[in-house]
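Given as structure tokens, the chain that follows is alone and in the form predicted alone.
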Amino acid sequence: MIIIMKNNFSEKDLNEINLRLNESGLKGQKIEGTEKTVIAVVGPINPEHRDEFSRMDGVASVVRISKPYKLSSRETNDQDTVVKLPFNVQVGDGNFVVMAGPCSIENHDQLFETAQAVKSAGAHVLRGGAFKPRSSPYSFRGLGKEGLQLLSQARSKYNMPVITEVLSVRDVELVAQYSDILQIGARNMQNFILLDEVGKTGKPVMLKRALAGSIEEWLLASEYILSQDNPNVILCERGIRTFEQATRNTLDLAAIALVKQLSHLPVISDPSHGTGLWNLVEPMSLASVAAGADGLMIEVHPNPEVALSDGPQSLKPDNFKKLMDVASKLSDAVGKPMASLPY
């Protein structure tokens, strides 16, 4: 449920409805908004809570919330969550935000010369895998700490905000002391006990969706992180596995177009692990800009016939650079034209 504060409530109404709530087993979040301040309430909740509630100094109202994700449904929040990053870029403030970089770190040439490629073509935020999960585990898994050095050190060249992917509980601290963005994988979307911990950081986690979850299950997962007091959560659509074996996966738009009308939380869309194919990037890129996307996370490396991972579904720095040329004129066409580089 959420309470709804009343416009002229004191503080000390606020500590008398959170104690009250703590002693009823229930934890209440505050979400200030620019016409209203609410309080949303997880846990056992009975009916009698709501009338007690509602009764109490400073209360407006009470309102039931229908879904089972509370705390990233608009019922809760109906203003967009902002997330916001190093050198001014933001995610989810109504202008395209574009993530680019190798799939994984190889070394500092490789690194760097896409740094510079994606920067220059106009993209906001570096991303490059250190740790890498992989299918077979005789695959190449990235650098480790190495990796994280490397994308720090392209972070302060370039300007760039950076993500990389946390896979294991006991990498957290590691990651989070080089990356402005935790990336949750799909593998590990459900992995309820990581997405605690990435959550008790603060630190903006984008969790993208796995293989074979539901919407509904992909919205409860990022109440975790949510449910400890970080509210920087970007959702990521990256396909799902259905039975067609022509892409890599099926790059679900609809997923797209209906989270940015059940949740607040900033959408961006993967159509490179969402296709496996670099010629079908460019345009299913369009089409999640057409489906209202915030941004896109695209896989970039110099040489993608060398790569040591997910080179068939990488582009081409020219590529890419023209993928951004048509998404900026796009994005501008549906009303959410393409952040400007601050630097």
Second form
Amino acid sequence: MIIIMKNNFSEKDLNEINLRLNESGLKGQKIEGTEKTVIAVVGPINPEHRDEFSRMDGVASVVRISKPYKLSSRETNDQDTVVKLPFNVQVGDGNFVVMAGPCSIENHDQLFETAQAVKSAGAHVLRGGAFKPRSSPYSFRGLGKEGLQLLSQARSKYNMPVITEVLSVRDVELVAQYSDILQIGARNMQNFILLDEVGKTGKPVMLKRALAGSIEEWLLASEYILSQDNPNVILCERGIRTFEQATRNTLDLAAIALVKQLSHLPVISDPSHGTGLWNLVEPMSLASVAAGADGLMIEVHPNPEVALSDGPQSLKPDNFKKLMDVASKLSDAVGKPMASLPY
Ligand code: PEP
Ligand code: MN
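Moving on from the form predicted alone, kindly provide the form predicted together with phosphoenolpyruvate as a structure.
Entire complex below, previous chain first.
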């Protein structure tokens, strides 16, 4: 439920409400909107609670949230979430943000060459995997800590925020030391203990949709992070499993448009994993812009033929530059111009 405060409520009113929420085993989160202040309440709520809180001082009304997900819902908060990153980059503020880089960090030169190329083409955030979730344990599983160190060197050299995946609770602290955004991969969308832990860091988290995750399950997963008092959640549509075999996954463009209506959280589209084919990345990037995405995540490799992971879906730097040029025209046309470059 949400408790909508009167315009003239006092701190004392808030304290009393919080006290009663605690006594009832409920948790309140204050959200200050442009017009009113509300308290989003989560926990085992019953109809008596609504009556009780609507009678308290300073309260204008109490409204039931009909959706199972609460903190992520526009019913609770209609103001778009803006996730602030270092180097003056923001996600979800009405400008378009591009995250790009290699699937896996393989070595110094591969990462730095890619970082240089994506930065000069206009990317805002550098991606690179150090802990890789691979279908086969015999595939390259990432450089681990050494990869994180390379990523943070590239961050300083190219002045861009970085994003990398955290695979397990064991590594949350380590990855949080090096990365500006913690990526939760598709395979971990419902690893609820991991979601709790990344939530507790307070750092921005990008939550990828699971291979077979429904939109409701995806938003409920975001709720685990949000309910740790961490509002810095970015969603990422990366394609779902369908019967179709011609593409690696089916990029769910309707999900992008729908989630923008259901939730105030920013939505990024990942057409690299969404299609698995580099020559579909540009058209599906443009389609994502049109569907209302707040940004893209694109895999780029200087030499995709020899990439240690996801070569077939990785763009060469010149194709990435081409994509940026056309995406920036389209993002202007839909009223969500490219964000200014990190500095
Ligand atoms: C990735 O971003 O490299 C990745 C493994 O993505 P996903 O979790 O969407 O498969
Ligand atoms: Mn990948």
